Each structure stands twice: as C-alpha cells, then as structure tokens.
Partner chain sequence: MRSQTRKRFEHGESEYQPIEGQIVWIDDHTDDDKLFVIDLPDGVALDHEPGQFVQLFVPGVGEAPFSIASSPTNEGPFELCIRAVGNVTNAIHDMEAGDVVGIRGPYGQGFDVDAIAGEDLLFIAGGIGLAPLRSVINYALDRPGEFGELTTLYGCTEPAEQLFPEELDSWAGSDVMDYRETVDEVPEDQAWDGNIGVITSLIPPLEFDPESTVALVCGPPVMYRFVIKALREKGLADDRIYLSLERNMHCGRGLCGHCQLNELYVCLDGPVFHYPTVRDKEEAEV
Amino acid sequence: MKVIDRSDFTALIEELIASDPREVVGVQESGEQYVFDRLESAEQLALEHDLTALSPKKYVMPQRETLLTYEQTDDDYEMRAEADPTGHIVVGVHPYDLAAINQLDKIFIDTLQDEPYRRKREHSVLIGVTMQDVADTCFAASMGTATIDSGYDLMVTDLGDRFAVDIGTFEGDQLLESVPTRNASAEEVERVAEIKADLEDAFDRELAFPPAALPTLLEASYDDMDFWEDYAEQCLSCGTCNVVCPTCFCFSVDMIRDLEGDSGRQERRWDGCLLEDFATVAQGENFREEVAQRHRHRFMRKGWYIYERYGDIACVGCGRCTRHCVAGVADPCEVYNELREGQHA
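In the form predicted on its own, let's see this chain only.
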C-alpha cells in the first residue's frame, strides 16, 4: 500500500486532465445529486459522495452508440465499424460499481466477445474510492460489495491530508510514477482496515439472509403471482430501475436508414425489461404483457437467472433503483426480505 499527499493526488488528476488523451471523468455535484461527468479541474471531485445518479457503466456501455455505418457503392454495400474504442479515466468509483463492471466484463468480454465493449474497457482506467458516506437506500454490505479487493487500477482511501492507495494493476502503478508517494506505515494500513470494517455498521438497510440463498428463494417464489401482482400494482413500467442499475445490460440494436436510402447506420441502445414492449416479438406477440410478469422477471433475473448462467447475483446493493423509483416498488432488499419472510412464516 502506498500513501500520497492530498495535494499530490490533486496534482495527479490535474496532470491527467491536461495531458492524457483520454477524457477524465469523476464524481461531482450536480444540483441535489452526484453524477459522473467530465472533469475540468480536480477541484470538482466529490469523493465523499454517497451515490451517483448513474453508475460509470455508461463509459463502457454507452446509452447509445453507433456500431457501424454502411453505404451503397455500385452493386454492393460498404460497411465500416464505427464504435468509439476510446476509454476513459474514471475517478471516484465505489466498490459496488466496480463489482458491477466486473460482472459486465464476464458477459461482454468472456461470453459475448463484444469488441466495442472490450476495447473501451481495456483502454479505461478505474480509480476507486473507499466509501465515506452511505446512501439510505444502499445495502452493499449485505451483498458483499461495500469493499472490494480487485477490479480497479487504483483504490484510494481518504486519510485526511493524504490518501492510502492500493495498486490493482500495472497501469495503475504507472499512473503514480509522476507524483511522490511512499510506502504506508503499519498504522496507516491498520487505519484503512478500520475504516473498511466500520463501514459494515454504516448501512441502515440489510438483507435478512445471505445473498447465496436468493436463487433458491426466487425459484420457489416463481408461481406466487399473488405476491408479484400485489407488488406490481403501483409500478408505472417506466423502466427507471433498469436504466439506473449498474448491472443491467440488455440492449436493442436498430438499423437506421438515411433519407437518401443508400446509406445508414447500426445503433445499439439501452433497453429495459420493465418497459411494456421489451418482450414483444414478431406478429406483435408480447410474452410478458402484464406488468406483474415484467416485475417478477426483473427480480428473477437479478437473483436467479444471471446466477444460473454466469455465477453472479446481479444486484450489488447500490440502491439506485430504490432511490429513483417514483412508485416506490423497486427496492430489491425489501422484496427479497418479504419473500423470505413469507416462506418462513
């Protein structure tokens, strides 16, 4: 573990903003919330944030991106890959968002072998930060994502006038070469451990059972439509819970033809299983037409389906869906605890 003075860390971020060809983004205040956005200065950083509106997923899986363009040439079509491979330097990522990106890596790189995602991910630098404040909707400690030992290039912990820095990758190590650092003392290493241990008591919300029990719990709850219909009664099917989720990765691909008709582009955009037409197929058939079916699918996917296929519980406990749901029915912690209580009543 290294230690860097706060002023030197600020200088490092300023240097990256000024000289690195990649865009440097970080957590900053925007009105009454925190967001990841482009940094003009290191002074904009708000590393004490509790929760950002969107996760940094948007930098490796943009909300909308052009994958290719095509143009008619004589009797043929010329197609060009257009997805932007440029990565970002992302500063201030909480451990649960790093865990979410690790899950996306398994899906897009290991399984789908998605080239646009892989190139953005490999060209990006993730600078994590140990949580200093906990959102009232967050239950990351229950999901084992309040702290993390991998998935970052650098992980910083605020020690007042200095930061303790865990180096996760060779590129992270190289970033520190331009600024003075020193090895952490035994007391500083112990202080970081204390800060992480104290986090466990900072959460107001908690899952009442180990997350490893979720797949079995959800499988047993699949046919309990009374529960899902009752819970979905107030759902507006707006899809906000999908959009703000750091692990949701569903997308649609559109072929868009230009007005002239001899050229166009292929675009990928985020999609969400709570949206009414998400499961609509040819001939207009919708195999999840009812909102209760879509509501059930979302929770089954988070706690059962993704686990079956990739070995991960696809909820990291960030609490964004709970914070942003206008109907107040998206809280996975509440839903899972009620299901568990019902089964053990």
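Can you swap the form predicted on its own for the form predicted in complex with the partner chain?
FYI, this one's just the chain on its own, none of its partners or other molecules.
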C-alpha cells in the first residue's frame, strides 16, 4: 500500500485532465445529488459522496452507442461494425460499483465477447474510493460489496491530509509514477483496515440472511403470485429501477436513418424488463404481460437467473433503485427479506 499527499493526488488528477487523451470523469455534486461527470478540475471531485444518481456503468456501456454504420451508394453497400474505443479515467468509484463492472466484464468480455464493451472497458481506468458516507438505501455490506480487493486500477482511502492507495493493476501503478508516493506505514495500513471494518456497521439496511441463499429462496417463491401481485400493485412500470441499476444490462437495438435515407446507423440503448413492451413479439403476444410478472422477473433475474448462468448475484446492494422508485416498491433488500419472512411464517 502506498500513501500520497492530498495535494499530490490533486496534482495527479489535474495532470491527467491536462494531458491524458481520455476524458477524466469523477464524482461531483450536481444540485441535490452526486453524479459522475467530466472533470474540469480536481477541485470538483466529491469523494465523500454517498451514492451517485447513475453508476459509472454508463462509461463502459453508454445509454446509446453505435454498433454499426451503413452506407449505400449506387450499386454498392457498406456496413461497418463500430466499436468506439473511447475509454475514460473514472475517479471515485465505490466498491459496489466496481463489483457491478466486474460482473459485466464476466458477461460482456469473458463469456459473450461483446466488442464495443470490451474496447471501452480495456481503454478505461477505474480509480476506486473507499466509502465514507453510506446512503440510507444502501445494503452493500450484506451483498459483500462494501469493500473490494480487485477490479480497480487504483483504490484510494481518505486519511485526511493524505490518501492510502492500493494498486490493482500495472496501469494503475504507472499512473502513480509522475507523483511522489511513499510506502504506507504499519499504522496507516491499520487505519485503512479499521475504516473498512467500521463500514460494516454503517448500513441502515441489511439482508436478513446470506445472499447465497437467494437463488433457492427465489426459486421457491416463483409461484407465490399473491406476493408478486401485492407487491407490484403500486409499480408504474416506468423502468427507472432498471435504468439506474449498475448490474442491469438489457438493451434494444434501433436503426437510425440519416436524413437522406441512404446511410445511417444501428444503435443500442438501455432498455428495461419493467417496461410493458419488453417481451412483446410482432403480432402482439406479450410473454410478460402483467406488471407482477415483470416485477417478479426483475427480482428472479437478479437473485437467481444470472446466478444460474454466471455465478453472480446481480445485485450489489447500491440502493439506487430504492432511492429512485417513486412508488417505493423497487427495493431488493426489502423484497428478499419479506419473501424470506413469509417463507418462515
């Protein structure tokens, strides 16, 4: 573990903003909330944030991105796959968001080789930060994602006038080369461990049982339609819970035609299983017509389906869905706890 003075860390970020070809983005305040956005200067960084509105997923899987362009000339026709490699230097990523990106890596790179994702991911640098403030909707400790020891290039912990820095990758190590650092003292290492340990108690919300029990619990709850109907009654099918989630990755593919009509592009954009037409086929048959079915699908996917296929619980406990759901019915922690309680009643 290294230690870097606060002023040197600031200088490092300034230098990256000034000279790295990639855009440097970081957590900052925007009105009432925290967001990841382009940094004009290191001073904008708000590393004491509790939760950002959207997760940094947007930098590896943008809300809209071009998969393909096409152009038609008289008798020729050209189609080109696009895989925009524009990576970002992302500063201030909380451990649960790093965990979410690790899950996406497994699916989009290791398993299904999604080139547009891979390119952006491999050209990006993730600078994590140990949580200092915990959102009231967050239950990351229960999901094992309040702290993390891989999946970042650098991981910093605020020690007041200095930061402790964990180096996760060679690229992270290289970033530090231009600024003075020193090895952390035994006390500083200890201090970081304490901060992390204290975090465990900082959460208002917790899952009442280990997440490893989720797949079985959900499987057993699948047919409990009364529960799902009751629960989904207030749901507006707005899809916000899907959109804000760092582990949700469903998308739609659209064709965008240029005005002249002989060229254009194919884009993918975020989509969500809570939206009514998500599973509708051309002639109108909808395989998940009822709100309750869609609602159930979301929780099954998070706690069971993705686990079956990839071995991960697709919820890192960030609490964004809970915070942004106006109907107050999106909280996985609450849903899973209630299911568990019902099962034991």
